[in-house]
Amino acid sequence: MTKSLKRMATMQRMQVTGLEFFYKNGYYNTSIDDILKELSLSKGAFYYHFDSKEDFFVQIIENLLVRKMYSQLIEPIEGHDNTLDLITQCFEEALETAVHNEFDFGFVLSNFINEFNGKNETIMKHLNDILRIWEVNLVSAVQRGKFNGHIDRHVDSEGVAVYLMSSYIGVRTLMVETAPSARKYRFMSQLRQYFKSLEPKTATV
C-alpha cells in the first residue's frame, strides 16, 4: 500500500471510529484519547491528519454524516415515481434499519444538533446545512408530486416538509429504548393515513 493510500485508510478508520464514539457517548464526553486507544494509534498520528478535535468532527460531518443522510433520507426520494410512495418506502427502510440496530442511540443528526446548540457555532452551521438540504429535497419532492398529479395542488409543500422532518426525528427519539418495532409500525400506519389526506381531491357530482 502506498503512503498516500495508507494515510487515507488511517483517516477513514479514525473518522468511522470517531463517529461511533461521538454518536454513542456524545462529543463532549468523548476524548481523542478514547478514540486513539480503540485504534491503537498515537496522538502524533491524529495531529498529522487533523488540526484539532473540532476539525476532526467537522471532517466527520463532511465525509461521513452527509453521505449517510444522503443515502438514507435524500437519494431514495429523488425519483419520478409517486412521491408519497417514495417517502413512505424511504421512512420504512430507514426506521427498519434502526429497529435492528442494537446500538441505536437515536437519530444521529438531531442528537448532535441538540448537543451543540448554543455551544459551537461552527459545528452548528455544518449540521444545520445538512438539515436545510434535507428540507429542500423534501419540499422539491412534494412539489414534484403536485406537478405529477400524485399530491393535491393546494398542499403546502414547505409545511409538509417541516411536518415530515419533525415527525421522523420525533419517532426516532421515541424508538431508542421503548418497543422500537411497535412504535415504528404505529408511526408508519399514521403516516400512510396522513398521506391519503394529501392526495388529489376527486370532484363529487
Second form
2 protein chains.
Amino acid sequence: MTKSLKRMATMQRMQVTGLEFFYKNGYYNTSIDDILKELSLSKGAFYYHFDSKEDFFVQIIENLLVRKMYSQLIEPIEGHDNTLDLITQCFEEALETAVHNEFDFGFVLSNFINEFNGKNETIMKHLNDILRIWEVNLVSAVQRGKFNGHIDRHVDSEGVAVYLMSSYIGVRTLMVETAPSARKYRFMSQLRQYFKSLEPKTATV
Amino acid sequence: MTKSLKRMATMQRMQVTGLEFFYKNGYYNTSIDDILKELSLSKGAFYYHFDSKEDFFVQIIENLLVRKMYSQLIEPIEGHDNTLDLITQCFEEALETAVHNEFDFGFVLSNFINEFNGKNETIMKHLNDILRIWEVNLVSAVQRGKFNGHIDRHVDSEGVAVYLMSSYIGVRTLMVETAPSARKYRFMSQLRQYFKSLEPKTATV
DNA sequence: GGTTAAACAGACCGTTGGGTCTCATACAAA
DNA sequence: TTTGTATGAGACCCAACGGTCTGTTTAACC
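Can you return the structure of this protein in the form predicted together with another copy of the chain rather than the form predicted alone?
First the chain shown before, then all remaining chains and molecules of the complex.
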C-alpha cells in the first residue's frame, strides 16, 4: 500500500515536470534525460514506471491535460446563468492567466495538436478526444443559452462552438511574445461585439 | 552567368522540397538527409549552397513563405470594393484550398510559430515580421472600409484585425483531420454574422 | 534478521542527424 | 590542352537520444 503510494508519487512528479518540458520545448525536443536530470532520477527509474516515451506522454494527457482543460475551459461554463456571460468570463480568466504567465508558450492543447499532427496517430486520437469534449460542451452551453432566452433561437450552436474554439486557439498563438495584454483586450472586446449579435432580436427576457 | 543560373535552380529546388518537408513533418523532425534523398543530392551540395540548416530555413521564409502569404491573404484584400466582402472571399478561398488539399497540416505560418516559439529567436523574429505585415494590412483594410462607409465608424480596427487573425489561425488548426469542410462552412457562417455587427448602424450607403 | 520484491542507478548499445573534409567532375577562359 | 573555379559526391566525426540490461539499495513481511 505504501509502496503503491511511493510509486504514484514518483510517477506524478515525472509527469508534472514532463508536461512542463513538453509544453515549453515540445515533445520531440525534450529528451527523457532532460526530465530525469531535473528530478535527479535515472533511466532505470523512468523505464521501470513507463513503457516508453509515448506511453509516458499518453498518461500525461489522461492525468494532467484533461483535468487542466476541464478546470479552465469546461467546468466554468457549466452554470445556468447567462451563457454568453459565462463564456466571456471563462475566456477572460483563461487569457488573463496566460498574460501573467511569464513562461507562456500558447495554448497547450493546440500546441500539441500542431506538433503531433500527421506524425503520431495514437497521440492525435487522444488530443482530438479532448477537443471534441470541449466542442460538445460549448455546443450544449449555447443550446442552454437559447433555451434560457439569452441567445437567439435561430443561432447555429455548432457554428458558434467552432467559431469560439477557433478564435480562442488563434488568440493564444497571437498572444505569444507580442503584446499579450493588448491583444487579449482587443480580442475580448470583439468577442463581446460578436456575442451581442447572438442575442435575441426581440427582447424576451 | 549560366553558372549563377544553375546555382539558383538548385537552391530553388532545395527550398521548395525543404518547405514541403518542414511543413509536413516540422523543422526539427526533418533531417537534411530527408530532403537530399528526395532530390538525389548530397550533403556536399547542401553545405555548398547554405551555411546551416537554420540559414536554409530563413531563406525559405524570405523566398517562399512571404510570397505565399502575400498571394493568399494580403493581396486579395487590397482592393477598393466592400472590405468585408473582400475579406470574406479571401478567407473563403484560402479555407477552400485547405479543404481540397489532401495533405493539409494547418496554417503554415502559425505551425512554424508554434514550433519555434521559445526555441529559436532568430527564426521567430522573421515569422513575427510576417504576422505583423498581415496585421497591418488587415488594419488598413478595415480603416478603408470605415472610410468607404461599409464599416461603422466606431469599430476598433486593430481589434477586428486581431480577432480575424485569431479566428483564422484557430480554424485552420481545427480543420486538420476533423471534418474540415463542415468546420469551414460553420466558421464562414459565423464570420458573416460577426461582420454584420460591424456594419454601420445608420445606413449611410 | 533474513527473504523477497519493488524502486532505482547508471553503464552500455544502435541509430540518427548536423556539420566537416577530402576528393571527383564539369565547364569556362587562356 | 591546360588551368582554375564552380558544383557536387560521400566518407567521416561527434554528440544526442530512445531504449536495454545488470547491478544495487530500500523497505515491507514473516
